[in-house]
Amino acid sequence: MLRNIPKVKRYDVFELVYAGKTEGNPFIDYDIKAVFKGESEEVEVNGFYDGFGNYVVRFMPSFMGEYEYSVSGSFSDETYNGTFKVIAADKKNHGPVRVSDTYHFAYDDGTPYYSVGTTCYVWELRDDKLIAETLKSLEKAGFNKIRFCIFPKHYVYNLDEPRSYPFEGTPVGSYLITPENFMEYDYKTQGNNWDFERFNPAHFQHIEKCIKELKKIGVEADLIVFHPYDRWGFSNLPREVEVRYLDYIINRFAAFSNVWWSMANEFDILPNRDDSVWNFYGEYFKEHDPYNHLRSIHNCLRVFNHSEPWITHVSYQRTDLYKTAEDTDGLREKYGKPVVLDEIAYEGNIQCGWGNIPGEEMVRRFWEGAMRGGYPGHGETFLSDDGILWWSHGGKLHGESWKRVKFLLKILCETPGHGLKKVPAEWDCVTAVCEDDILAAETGYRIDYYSFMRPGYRGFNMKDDSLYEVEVIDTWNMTVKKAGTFSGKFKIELPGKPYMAIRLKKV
């Protein structure tokens, strides 16, 4: 007789919900845990209290086949056991993103992943209409990662209240917040009334809904755990509250395959924390996340020591007014990890220098970073009558750089192997080849990027007798034109305008 057991797809979430004890404070007084065992893995997870007497455990299976589970804990006087079957993943679900070939990324099933992300700090804490518009914009642009905060954000151009808060309680009353006084705000004197021992499950349920929607369109959710832009008291919590918060988000979010962890946005301006605190929190994620999701920390003025073993990749905000993607070389060499350029300034027209570069310069930084073996991030800060800026709220994209994201991603996906690296072939351009030296030699794959320079032609003198198919790439107009097949010494005509590249592939 065939057993009718539950089924879940590989890399999806298998969820179990149980009614449990509610006396006292269920967020602190009781626990729930489970062991999931299959032929190829055995994973222990902790669950969480989801309100209304419900306790939840979640599991993301990495292999197909039959699994058995056992759920126990002080939440109930019973132990629960069962079985389920894991079937093949959806064709577009490749599992969590991992580090691959030292400087690059691949999904868990080995499919290469090329990060071309954007930043919308609190898009998920806006109204449903704006959230839906943001998701459409992400899909249209072709972004495959988005950075955003779990806590609400208080900063210029983002001064209203969010749709929900992470703790039970009430925010400030009638204190008038303006662009002039927003940095002088003192949450301690303005009447916040939070119960830091009780989470607000609705806040986290909504974030989970947004993570699921991102997964549907192939976008990684780079979750910012802490940030300094705050008027509610969430940026300087007691340490025991912060650790309890870490447990809660790990237990809730880790089973979603498209989650990344960013310890902080601009770690160096958060109050009352030295590097030892960040290292403790980073190691905490490394130890307690059953699925070993990617982990990073983002800087303001001072770059963190990314050599720390808990850090999987460099998350970088430029620290110089002019130099941005050019820093990729030094970061790769110093830390020996993938470099994600999460903040290289924003295309826009606000008064701040970090938020008013032109689209052409943003796209140049995309390509400059990518050709140097890094992964660029987008941002946009255009003023509009409705006060909605993509950088914080999401919504519609108004600039020019986002239109060129899919084209760059297409070029990156055509790379033999898993990624590019810069080589010193020419002094006056950036030359990128395959990261794998053997593969680079076999394929002869090479892209010369000329940035803001405007050559009318380029000469080549190849040292072997191979034939090379040559293409001229216009990175701004998003065209690839075949120039012919050549060997030895040859010349390629160019239009004498910026943002051009030449790609060579051995025949």
Contents of the next structure:
Number of protein chains: 2
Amino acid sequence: MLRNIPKVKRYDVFELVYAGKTEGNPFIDYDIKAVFKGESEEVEVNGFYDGFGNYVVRFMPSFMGEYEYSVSGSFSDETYNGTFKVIAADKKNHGPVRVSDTYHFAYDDGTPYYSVGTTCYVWELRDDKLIAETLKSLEKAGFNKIRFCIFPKHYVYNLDEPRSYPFEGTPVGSYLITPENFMEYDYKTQGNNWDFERFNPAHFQHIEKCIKELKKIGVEADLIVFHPYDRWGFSNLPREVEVRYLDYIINRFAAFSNVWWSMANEFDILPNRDDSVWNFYGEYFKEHDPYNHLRSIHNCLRVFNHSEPWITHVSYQRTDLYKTAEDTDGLREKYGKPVVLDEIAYEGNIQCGWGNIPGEEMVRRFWEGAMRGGYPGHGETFLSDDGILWWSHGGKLHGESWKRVKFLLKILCETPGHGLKKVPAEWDCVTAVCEDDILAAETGYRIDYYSFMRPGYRGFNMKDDSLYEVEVIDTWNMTVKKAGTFSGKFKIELPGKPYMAIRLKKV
Amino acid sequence: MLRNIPKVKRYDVFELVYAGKTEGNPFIDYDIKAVFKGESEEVEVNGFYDGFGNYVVRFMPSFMGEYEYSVSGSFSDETYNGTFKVIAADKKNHGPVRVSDTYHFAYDDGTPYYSVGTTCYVWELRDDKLIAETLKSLEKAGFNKIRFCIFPKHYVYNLDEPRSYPFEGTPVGSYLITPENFMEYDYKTQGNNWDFERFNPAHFQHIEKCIKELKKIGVEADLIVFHPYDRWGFSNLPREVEVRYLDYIINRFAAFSNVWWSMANEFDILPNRDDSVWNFYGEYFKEHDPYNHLRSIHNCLRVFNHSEPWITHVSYQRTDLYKTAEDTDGLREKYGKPVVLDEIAYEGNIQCGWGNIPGEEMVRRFWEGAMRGGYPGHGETFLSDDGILWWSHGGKLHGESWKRVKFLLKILCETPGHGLKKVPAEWDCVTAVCEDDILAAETGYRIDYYSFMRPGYRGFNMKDDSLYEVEVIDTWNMTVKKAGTFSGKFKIELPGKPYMAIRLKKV
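Now show me the form predicted together with another copy of the chain, since the one above was the form predicted alone.
Entire complex below, previous chain first.
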């Protein structure tokens, strides 16, 4: 008998589907919930209506062993019970990402996670061919996080209709809209015709498929719940619809181990809501998400008060044209949370200043952030005849900075223990050491990053008797060259080029 | 008779030399003063002892016409009277530089002066061959101001003895000093042997020669009166010696039209003096310099209170590794005075972060400062086998930024009226217009500078009916290309490279 019970891998999704009642509005009129009980955990979850009479509950087990479940709710007059077995996780699946050591991240199984992310706001709402290309590009570059929206996006270079909508109904259509008038466009006076009481399951099913594809290539799905770039009215739904939407995405998406919740993109320019609304929604996720996925909120001009307890990490957009990643250590100190630089401008050549920095400057911002113990995010906005800009649509990468991501990630992964922090050392470079003070002292591990400055050499004066292995890192050309072993006072020659670093560790 | 009276050109130096008393200490025991009286001015000056029994008075006439003079003082039992005639200034001599239109500079005759300076701290204390080479380099680059010290400099790459000393006596010698120990060196415990009551006229005569050579090639001599880089004790003289030194340099140098007074380099790290001492000295110059030359004070870490009335313009050193020239508009607003960026780091490759920025970054800082209505300063610190770094010693220029100075100066000189200011326009570029609002409106003159950002095009939406001539400026490659004439809404194509600008003016 036992050999016939269902098996699921740890951190994978165990899903149950039931036919249920369809009279009235199944999205509102009925509920479905379940309890999953194993030796080490008991988890209550809510399910959701998936259309065509189907009710679904999902569960992500965090432990191995045998589980029982019990499914009930007004969707059915019956209660469904059963058992299943959780086997070892897939070798590449380490579970959801958690905050670790205050300023860093690790997967649920303890494996360190060094975030190097990118942004493609609505890549998943494009056609299948482009989606496949985006996934290939992500994998090639080595990104391990991507930010994207659940709702479609209306903005410059984003005037097409999406492949699907989150609600039943019909949009006004894009034929009225041009790059010249799109900012003045007011959805309220136009012919959008949505039934906000009925979700469009196909929209969410498709997003789930994309989340799963991301998981296969080791990419976290940083889901943007709300955003202001709108011609459909999705940025200003009635409050009860917004809460129903939160329930729906929690109940659908939370069982996917690679989900993060980004409460908003540019929260401060969404209409008709103050910080208390964001705090209410943030707390709502904290309370209702059974797996406690990471939660953040991303700014336009005004940085949210990241001391709010529902916020797991800082999600920071540049607030100054010139300095951005340099703010990392200040944000760490201010909030005592990991700092993710979810927009430090985009490499590209579009007309807007947020979307036209050189690749060198992007990579410099990556290293400035990473050496300060933060986690940089990439983006690309190159003018293109086909209107496919990575920043929103994914596709191919055209820049220079993405090629340097895997190299930085490799360097980060070589950190003894887990995570770097900036320490006061020289005034004219960023000195990163191990976050853990004992490890830092034991290993002497240290990276001095020189940013755009280009010393021809650097002098060191080590206060201990240790012998240090010294390497010269070219962050742009992605080379690590051994300089030799040294102790006491010594000099390390450098090529006098920008974007260099020196790494030391005790032999 | 009249044809035999001496002639001097306006803004040149009229000098009178007399043999006088030599008993005792002529530097202290006797004085010499003079009154120069023309139709439009009456100027009282003090003279100075020049050694070998010679007493000198100097006068710079600001007007043409006949002058009388009367020289007296305890140096002699006689009074000397005479007349001379001031003829038109040399075509290239426009007189001393003055503050003009609050934030800008003009020569005394009203000709606008756009400062593009450099720093060679002790170029004039090197050998004649190197001095000649420095002058050639200055002229080639097009710099029109140079900062340098009256006292010799002791610092890394500055360990040689100077060609002369400001006082009679003998130094300890440099044989004890190495690049490793120079910072610990304490002049007080060493064998310096100076007579602070006797200046060394040869030292000052030589500096005068250099000031005159600078004048010939149109370069202002921004004389640094005090500085902290010292092994001779000159940074911490007794107060009465310092005041006597101020008198001496005023009486000797003030008659040279191209002199500026920089009270200190890095005032905040000179020993044993608080701000009241600087204010006393600054006021002293204001009171005693008959020609009211420009006066400034230059910071290390702490910016001096530039609201002090003796300060004619802000002399600003970078206070942040990343942003510097971007502070210009804030400093203008705070102090209501011209802003001169007298150190925005050095192009080069030495080990120190202040001395190894790329040429591109230096030129970017020049344009950021200039487009904000400030006046950038250059410097160069390339490692060199002969130890000759432009920053201190002059010589040859090795970098890339100096080549772009004349181009920027040409653009600045094309400003209608006098001087630029930054106005709020687009958030993602610096928009410079004419300082004068009426001229700005009349001419529509405007430069949008894009810094390291690299838009592929920019859209404009002019609110008036004017036709605009539009040019694309490549600040790095030093080209100005006509884009055409436009009005209303229009788009200007750009090459998608950093360091570009667009210039508009009404046809």
